[in-house]
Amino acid sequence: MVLSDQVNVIETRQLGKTFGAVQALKGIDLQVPRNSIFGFLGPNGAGKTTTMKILLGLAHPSSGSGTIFGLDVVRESIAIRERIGYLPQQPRFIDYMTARENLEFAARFFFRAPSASVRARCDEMLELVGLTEKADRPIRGFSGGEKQRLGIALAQIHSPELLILDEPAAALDPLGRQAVLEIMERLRHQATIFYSTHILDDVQRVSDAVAILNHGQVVASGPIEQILSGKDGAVYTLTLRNAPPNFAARLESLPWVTHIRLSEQNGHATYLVNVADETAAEAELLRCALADPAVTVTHFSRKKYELEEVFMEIVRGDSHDF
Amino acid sequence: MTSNLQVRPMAEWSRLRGFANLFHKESRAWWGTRRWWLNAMIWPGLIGGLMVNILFVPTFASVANPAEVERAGGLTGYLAQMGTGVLFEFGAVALAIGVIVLIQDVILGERQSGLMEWLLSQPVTRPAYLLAKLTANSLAVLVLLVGLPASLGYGLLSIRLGAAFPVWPFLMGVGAMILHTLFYLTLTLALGTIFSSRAPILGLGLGSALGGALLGSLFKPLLYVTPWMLPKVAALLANSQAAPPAVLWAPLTAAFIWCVIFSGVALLRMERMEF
């Protein structure tokens, strides 16, 4: 059954993959929402590429199941592949053809159209990825970044509903990475983008949702804001000068404070305050500090985690519920 | 951003989805690059050059064994027999080696470079991928490696005889040579799906092409279940020489069956291949 208005484009249930004695995927459950840019994170060897290859029909699952657009990834792979575009980790295309010829070749897998229309579509894709000037050069001489951009154009040639990009910016210099991220941003409203990466800055910049894979298991998944808010709920940072010694005890006595961590440096005391009630914390925490006229507040904010912090904590700790 | 693309959906048999496009790509690798004219020069040049040497250089005629000349019905008949021997016996083995070298990379190269992974991530069935390789490469090989040398050979033989060489026997010889070539083509494709390095692909193929006849001479029944006697059979057929039916038909039938088996093995391996 194909549901065009499905909430999730990709769904896997206990998807597993074994290579001999090695369990590469240990029953992963994944939900990729429609029209999202979904980052699939994990250290090398976590199983990201294996998952993508199973979704594309390039590898067979050992257990569990998966669907894309409600279609089974094993039994209905061709119907799925008609509606998706894929960029492999190390893109390799037909090197005796030019960029335009590669695009025309890829287009013929999906549709028949008058040659002028196909050419116009290829031009559009070349413009999207900034390769118009190199359209008629054989790709043999392309740099890694140019091949990566051509790969995105090839994946997008038939305007797929889903783009699967395996490490789209891994081998690129900062400018190349920037270009790829900009292309992904431009495609945001046209397709769901499911991409793997280990460049966490990029994920934080463009993703709507993420899943973190470690040792073949999904150890965290959800909207990026949820992931970045940390597993300990809301945390506020309060930095004071001349804080009285009993200030931490005063904070602990507040009913909505669940935990406090104190660090001191250069006469400044920094309190990381975990709270159960964000509204109460925002209304009263600062007031509590200012109640003492000797105290100077130098910083007060809600703590926002960097994805790298969250990622490192999860991957080292291995299992968290977000 | 999307252009106003007037498209028609693909109308292909679902089991062979992607075949037409892949066939076009495989054919272009031959006919759209310098590969075609290089092969169009090498094989007719090699086989035709040797035939010219035998058919038209007086030195060869002067050292001919008189008894053999008499058996062949005269010097011209003898030289024509020698010429067909070069074309069908030496030629078939040379072309088998050529096919093995040219085809060994067709599947393995794409597997190793990652191109196969990308192609199979498109709406393409694996039988379509394999069949496109098989048909496009067979066509190019049969035209460039068999058709051109055979046509040239036919012309040279006719010139030497001073009349057209008998067509049907010659075509039967060419048919046997085609089967011999297809045996090595399907074998090499199948090996490309099995092994992940070139050494066993080249080793097994070349071992069969070069050492098969020797092995068959040590253990005669092998000659009836392999294509190793086909070069000799092709020459016998072309020269309208008499031979027991088993000598003619057993290797022809065996080679055909092997081609089907190798294609089936390649197909099974393709279906099970993971990336």
The other form holds:
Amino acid sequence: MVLSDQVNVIETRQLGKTFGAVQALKGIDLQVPRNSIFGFLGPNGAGKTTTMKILLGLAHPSSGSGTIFGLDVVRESIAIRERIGYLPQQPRFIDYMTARENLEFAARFFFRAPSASVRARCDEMLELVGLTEKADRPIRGFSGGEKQRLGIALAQIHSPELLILDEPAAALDPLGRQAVLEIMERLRHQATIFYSTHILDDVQRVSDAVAILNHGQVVASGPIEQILSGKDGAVYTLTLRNAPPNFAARLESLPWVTHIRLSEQNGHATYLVNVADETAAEAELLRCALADPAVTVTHFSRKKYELEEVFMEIVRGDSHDF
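Could you output the structure for the form predicted on its own, given that the previous block was the form predicted in complex with the partner chain?
Partners and other molecules have been left off, which leaves just the chain.
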């Protein structure tokens, strides 16, 4: 496998696409780092499928540009396709053939090697996706999860540098989804994985970075930790019993505290403390509370956002400041 020297496998610059009077994409900027698992998210109609079609050379942009491995997605589409694997949302197979026969059939489009070498590669892919024991069974008897795993094996048969997966775990039960996620994790060091999905829990579990598309525009993009930090940055939760009346003012006087929200219930005061300096907060915030011997700290932690919470806030238009 020939690896690209590009830091970002995929880059788009103001990528646009119109269909008559409809502007499906409105200046998309993407940067997908090599050997990352990159989640491409958005509600239905946001433009995810249109973007993927342009990257795959199945549609031309109306404006802007895009590159994969530094190659132009329009002018050098054929060269790009030789180095990528693609799994559509609903993969198709030759149902009367076995899993091994499907793989061997696909492998012949890429390899001019002896049959033994092709068979060895197919065996490797069957083992990768956990289908070795079912290798010689017809596809028509496979479950949805087994078909998805075989689809990934077909997309990976030629050792591509980039895998583009369209809803790889859609309509699968929890066990099927877990199997697909584990395969993606195993492929992390072999290829860059760019995938779309609606299952936000899965994204949070395996992705290194994400981009969220809404109404044809990227409204959030970056490492998953950055996205999950929320629009307010780092926020710490501090719950006290016997909190002094001036404690909120004492916190506000700290130079690295930017905002405080206070709620009181059953004799406990809970402070949500936004900070500009996480290191200072972790070193000093708890000490500030414990400086008063009458105070009891019942809870202290950094607020953790769930991706679904962040996603819903973004697509509803509450904030684009991520």
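So that the term is clear: the rigid core is the largest set of C-alpha atoms that superpose within 1.5 Å between two forms. Positions refer to the first chain, counted from 1. As the structure is a prediction and not an experimental result, all values here were calculated from the model.
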Core-aligned C-alpha movement of Pro223 between these two forms, 2 Å or more: no
Core fit, then Arg241 C-alpha moves 2 Å or more between these two forms: yes
